[in-house]
Amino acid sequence: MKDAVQTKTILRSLAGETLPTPPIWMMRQAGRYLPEYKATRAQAGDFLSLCYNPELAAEVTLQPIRRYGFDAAILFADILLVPQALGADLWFVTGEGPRLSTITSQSDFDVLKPVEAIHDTLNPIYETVKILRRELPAEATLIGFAGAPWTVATYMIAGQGTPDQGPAHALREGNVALFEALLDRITAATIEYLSAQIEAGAEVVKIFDSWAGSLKGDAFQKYAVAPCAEITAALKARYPNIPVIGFPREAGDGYVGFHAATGVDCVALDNSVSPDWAAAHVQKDGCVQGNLASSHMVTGGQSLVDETRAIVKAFSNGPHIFNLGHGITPDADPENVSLMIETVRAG
C-alpha cells in the first residue's frame, strides 16, 4: 500500500504524472481577501508580527485549506524575511508595502550578517512549518518557499518595490562586483533557508522570481537561470526527493528550456503566456503550474469558468498543477475562488 506522501496529488504531478483532474492551490491563498485572515492579522498586530508568530502564521496558512480544500498549503511568510535575517532593516508601510535599508555601496554590503546567522531570525518560520506538518490534512501537501536572488536583490538595492527594478539594473551595470557579491550572499542564504524549511517538514519548495521578466538576454541567464540552478542543485544534493518549483514571472521565451537549465521539477507560468503556447513549448519538458489571470478572482462570472476550462484542457495531456498566474489580490471575492475550484474539479 502506498504511503500518504506517494498518493498526494501535487507530488504525483511534480513527479511527472498526468492526472485526470489537476491538483490545485493558489498563490497568496492565505491573505487579505479572506475575512478570517484579517481577523487573525488584527490579533497579531501587524504583518511582520504575524509572520514571526508560529501559531498565528500556521493558523492563516490553514484557513484556506479549511475553507476550500486546496490540495496544498503554502507556508505563510514573506520573501523579504531573508534580507532581514541578513541584517537589513525591514518595515511595512500601511497601504504602500515593504521598505528596507538599502545596499548600494561596499560599506552597506559589509555590514550584512554571514549566511550562518540567518537562522537566529528565521527559527520562528521553521516552527510554523513544524506546526503545519502536524496539523495539515493528510492529503494536503506543504509547500515552502523563498524569493529568488534577483528579485530579493531588487528590494535590497532599491529599499522598496519599483516599477522597472531600475536601481537594481543600475547597480548591476555600474558595479558588477558588488551586485554579484550581493546575489551570491542571497543565493547561499536561500539554500540554507529552504533546507531548514525542508528539515522542518516542507514537502515541496518554490522559488519566486517575481521580477525575472525585467532581465533580458544574457542577464536573464546569469541572474535568473543560474542562481535558480545553483539553489536547485544544492537542494537536490541534500534532499533528492524534494521537488522544486521555479517561477520566473514574465520570462516569456525564457520559460522555454527552463526545466532543463535549472533542474526544477515544475515551471510556474504567469498569465502573459497562453496555455496552448506553454503546453507546446514548456510542458513538453515536465510539470507546469498555472496560469489563470488573478483578475478573474475579482470579476468572476462566465469568463472565469470559460478560462479555467480552457487552461485545464490545454494542459490535459501532461503534468499540470492548476494555479493563478500571479497572487490573488485583496479585492478578490472568496466566492470566485470557490467557483474556480468547482470548475477545475468538475472536469
Ligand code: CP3
Second form
Amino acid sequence: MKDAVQTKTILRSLAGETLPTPPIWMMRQAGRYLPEYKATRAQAGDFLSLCYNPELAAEVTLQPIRRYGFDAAILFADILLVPQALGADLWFVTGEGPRLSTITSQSDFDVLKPVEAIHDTLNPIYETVKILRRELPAEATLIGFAGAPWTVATYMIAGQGTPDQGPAHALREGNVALFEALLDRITAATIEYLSAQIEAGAEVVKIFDSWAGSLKGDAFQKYAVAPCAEITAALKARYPNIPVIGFPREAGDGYVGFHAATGVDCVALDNSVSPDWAAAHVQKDGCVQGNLASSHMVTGGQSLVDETRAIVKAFSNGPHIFNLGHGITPDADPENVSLMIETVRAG
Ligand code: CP3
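Next, report the structure of the form predicted in complex with this ligand; the form predicted alone has already been given.
Full complex below, order starting with the chain above.
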C-alpha cells in the first residue's frame, strides 16, 4: 500500500509528473445542475447563507465527490466574499447575479476595512475547510481559492458583473492612484485569505482571474501578471510546498510565459485556446489544467466524447489536470458529467 499523500494524483500532476490518465475535477462542480445542491441551498435559505454555513458548505462541496469520485474538491465559497469582508455590501439578485456597493471615489475607498479585519467575516470559510479535511476521502485533494485582484476589483468598482469591465477600465484610466490603491488592498487581503485557507487545510490554491482577457499589453502585465506573481511569491515564502493554480481566463497569447512570469505551478486554460496550441506553447513550461467547453455538459453525445479524447491526447506528453474551460452551467445534464469522466478514465 502506498501512502495516501503520495497517491493524490492532482498533487503529482502539480509537481510536474506526467500521468497515464489525467486527474479530473470540474469548475463549479458543486452547483445548480445537481438536485442535491439545490436541496441543500434551499435548506440554507440563500447562496450567501450557504457560503457562511460551514456544515452545509462542506456538504455541497462533498456532493460531487460522492456522486462522481472527482480527484479534487474545491471549497464552496465565492470570490466576492473578500470584498464583503473588506466592508462592501454584497447581495445576489435571483436570475441576475451579484450586486455590491460601488467604489468610484476616494471617499468610497476610505470606508473599506483594513486587511486584518477580513477574518472577522471569513472565519466560517476556514471552518468549512477544516471540516472538509476531516471528511474528504483520502485520495481527494482539497483546493482553496480566491479571485484575482483585477477580477475582484471589476465587481467592486461596477457593483455588478459587466460585459466589458467598462467601469473598471474607466477608473484605471481616470484615477490610476485610486485604482492601484484598491488593487493593492485586494492583493494584501487575498494573501491573508489564502494563507488562512492553507492553515485550515487547503492543499492547493487557485487564483481566478475571470476577466483577465480584457486587459491588453502593458495593462495585462501590470494588473493580471504582477498581482498574481505577488500573491504567489508571498504564499510560496510562507508555504513552499503548497501548489498554486493561476487562471487568467481568456488571456490568449498572455498564457504564454504565464508560469514563469507569476511562479504558479499550473496554468488553467479556458476553451478559447486549442489544446494542441496550448500543449506546444504553455504546457512546455509546466502543468496545465483544462479545457473542455462547458457547453458539452449541456449537449453531451459523441462530440463530448471526441472533444474530451482530443484534449486528453493533446496534453498526454506533459503534466495535465482535466477540467472544463469555465464553470459548469445550471442547465447541464448530470449524466454528461459521468460520460466525460468515463471517457477521460477509459484513456
Ligand atoms: O467552483 C466551485 O464550485 C467553487 C465555488 C465557486 C463559486 N463561485 C460558487 C458559486 C467559485 C470558485 C466561484 C468563483 C467565482 N464567483 C467567480 C470566478 C470564476 C468564474 O466563474 O468566472 C466569479 C466571477 C464569481 C462571482 C459570482 N458568483 C457570479 C458572477 C455569480 C452569479 C452567476 C451565477 O452563476 O448565478 C456567483 C454565484 C455563484 N457562485 C454560484 C455558485 C455555485 C451560483 C449561486 C446559486 O446557487 O444561485
